[in-house]
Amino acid sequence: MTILRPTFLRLRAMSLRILPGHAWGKVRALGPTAQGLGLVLAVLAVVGPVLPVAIFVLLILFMIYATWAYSINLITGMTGYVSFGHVVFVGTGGYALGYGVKVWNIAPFAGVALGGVLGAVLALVIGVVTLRLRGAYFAIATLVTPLAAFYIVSGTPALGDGSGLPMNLGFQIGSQYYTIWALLAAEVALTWWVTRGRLGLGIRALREDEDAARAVGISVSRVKLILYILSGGFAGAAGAVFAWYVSGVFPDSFNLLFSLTMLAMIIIGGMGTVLGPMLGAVIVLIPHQILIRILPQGEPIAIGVSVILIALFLPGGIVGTIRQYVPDARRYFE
């Protein structure tokens, strides 16, 4: 044993240097923000099922909100194209799941996938037309789409003819939880990826000056359309989970308040950032849970006032403001 001990110690030291050090090096390369969000997601994956049912259900709603925030962040936050019509993808995903479950008798998981696909396809169709517009013209064009979708759905017998599609899928909060968790994790990873390297530089150039970005060889139209399709796909999938969560989908799913809530989350948290949508979801969800009980009509007012105050005094949102005034904290807030 005495003879083998030095050899054992050398092998142990070597393994600590090569394997864990190599793995830790990869983790460190992700940056503090990605590490922190990864830790949050890991904790959610582990502790969610052991929490009381009320908190478990609330976490599902929080992750739905966060997924919506990250979805609109892909287009509005990354490119600066303000989309008031993002609720169309949410409603499309919800109706895809509702129709699939009621008529085709498909599993909810398949309904979520269908909602994501239809959301992406609809984003492609809308994006090909509206992304040719800029600034207020794009915003106005997207503002019309929820109104059109509401009247189309309300007048379609196969979609409930205005009464919606109620569902009775039983108590499936575990399945809902891990479905929306997977969507949120995928969005966080995608957001982190698109903000790095050459792609991130191209997107930032597009946001600052679209003509200049095109002049240096960036395929502006293609980048915008790809981000819009991804954004619509995730919004549709999350909309399907929301319909699953509330056991039904109704024309009110196309309420403009959903789009305003999504915009509020990224404006408050920080547009175009990796951490901002998660912070925004927390800050918006808490007042929502309070106001929905004591003053339902006060929620739009609270959201509007919050957005105005943030836009006036913290135009970069929470993350942007911290990065501006606390330079040492920039590496922790991306």
The other form holds:
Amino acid sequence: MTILRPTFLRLRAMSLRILPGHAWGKVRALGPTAQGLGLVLAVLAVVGPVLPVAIFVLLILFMIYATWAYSINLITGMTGYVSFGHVVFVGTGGYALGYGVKVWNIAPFAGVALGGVLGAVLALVIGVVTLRLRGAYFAIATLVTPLAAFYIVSGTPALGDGSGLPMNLGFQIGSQYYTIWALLAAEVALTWWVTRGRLGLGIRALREDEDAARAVGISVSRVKLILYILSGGFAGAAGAVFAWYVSGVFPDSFNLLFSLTMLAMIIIGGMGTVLGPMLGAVIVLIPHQILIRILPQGEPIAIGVSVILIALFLPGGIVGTIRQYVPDARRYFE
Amino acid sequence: MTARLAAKGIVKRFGGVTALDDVSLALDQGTVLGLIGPNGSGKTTLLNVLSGTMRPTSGGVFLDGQRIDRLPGYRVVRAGVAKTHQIPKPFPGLTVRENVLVAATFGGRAPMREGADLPEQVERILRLVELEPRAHAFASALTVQEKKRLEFGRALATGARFLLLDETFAGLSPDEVRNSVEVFQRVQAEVGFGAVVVEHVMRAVLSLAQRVLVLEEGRAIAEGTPQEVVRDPGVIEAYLGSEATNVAP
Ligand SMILES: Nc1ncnc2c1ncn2[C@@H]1O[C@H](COP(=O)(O)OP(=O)(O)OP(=O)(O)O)[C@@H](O)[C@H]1O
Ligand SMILES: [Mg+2]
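Given the form predicted on its own, state the structure of the form predicted together with the partner chain.
Let's see the whole complex now, leading with the same chain.
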């Protein structure tokens, strides 16, 4: 932190000139965690285009992963309901874009929006049925949904049967980059907002004890459902960007390994926190890039083992553990 | 006009088990109704029905004449009926103050915004239930008695006009019971809520309640003042054995 100080001060001096006084006051009131995340997002937005293409392309993938991490954090991190079937929203978003682009000739942007809407609607439908189930039962019930989706898309001619929907959209990395950037920025802001104030307090209470939360007047079912819908919407939209990024969507986008990866990111980073999913995405994606080249079969094992180790020894993930043992650093790790 | 909580002809079945069989009750704000009965007689189930946690199989619950038994539980709380749990359910990872703050924030008819007089209200509740010194402790670190106090404080903080207290004095030492009864009476006098108090500890019920309802196997077998109820032959029979000694005044 001390090493970074001078840079911070200079940036602050810069912003002082850029922003009018009252706006700067608001930024300062956000605290270091939000400022840090805001800075990272701002840097991503500004420096993206000047980076070498290889890194630029990798950053798109990183932001897709981070959007998924924040997505599953909205439901699993905030409420403790383990959304094992979360990949169903990813695949649905991908197929929404694939179908829209191929059959209706819509722009990829519109496909991303469609993916988000379908993800949200699907979450509404699944959530109404499954969110009344507690603990492991919710996890198992949602686990079934990507399996079902896999068989449905594999047997539907309009969705390419088993061979999916390859697309030929050309090289659009600039649009992809800023689309996923906007999604991620919106989602980080949303996460920040729902952990604050009255709503944040209610969500913490609900995570601690659902019955007690209901008994003090919290509309538990509604809060859970809204979080799940938002979560499904973002996962769907990011799934659509992913399909755009890899120029196609295939039944394998319902692979449960994605669910596991998303869970791993928030377990490692810190569930229910604002910073955790971002850290988790970095930490999961780097070994992913290496393993996928040298030992592709090793990835599920590496993820599984690290999740078990974290769950055993650092149950709060990185952010939770730091908050627990270094109370003074809490402002930086929210 | 004082508020009134009433239940009419409540039946509650769980599969083949009839936990409540045509139970009715009524109480005014400011009064305490004791609810006693042997284990498994349906006391907790009745509180669950009154608080909207469970829907009755038939019959209705009315607050000021408005039917509330079809409302979701959180709406019943906001309408003014809050309950405590037989086994305390604090939010363990929240501090005592935060526990009360949650209830004060969400329990009201129009859930409170931040600011306002929320902090003052929270302080007042903490003082009333004598948890001020523990305000910054995590709820998980509390003793049994303190957890029960916190349940009570949280229910109070919702601003409810009727509290449903499930065995608040069970599992405490005689000294703690005496102390908790005192706290209850003082708070009730100051806040003026109505309460249904489920209790095995007879002495506590008899000193708190103006009227007592006795359940046995889901049926109301007696209702009256504490003095009337303890002399009722049916009640004495239901409480035969070890409990009988507790009934004797
Ligand atoms: N959720 C439930 N599902 C099935 N049966 C239930 C349920 N809740 C209560 N019962 C049954 O209803 C009956 C009444 O139970 P209840 O818990 O209301 O009794 P109680 O008077 O509170 O007993 P105690 O003094 O032990 O707390 C019992 O036979 C119990 O087994
Ligand atoms: Mg009971």
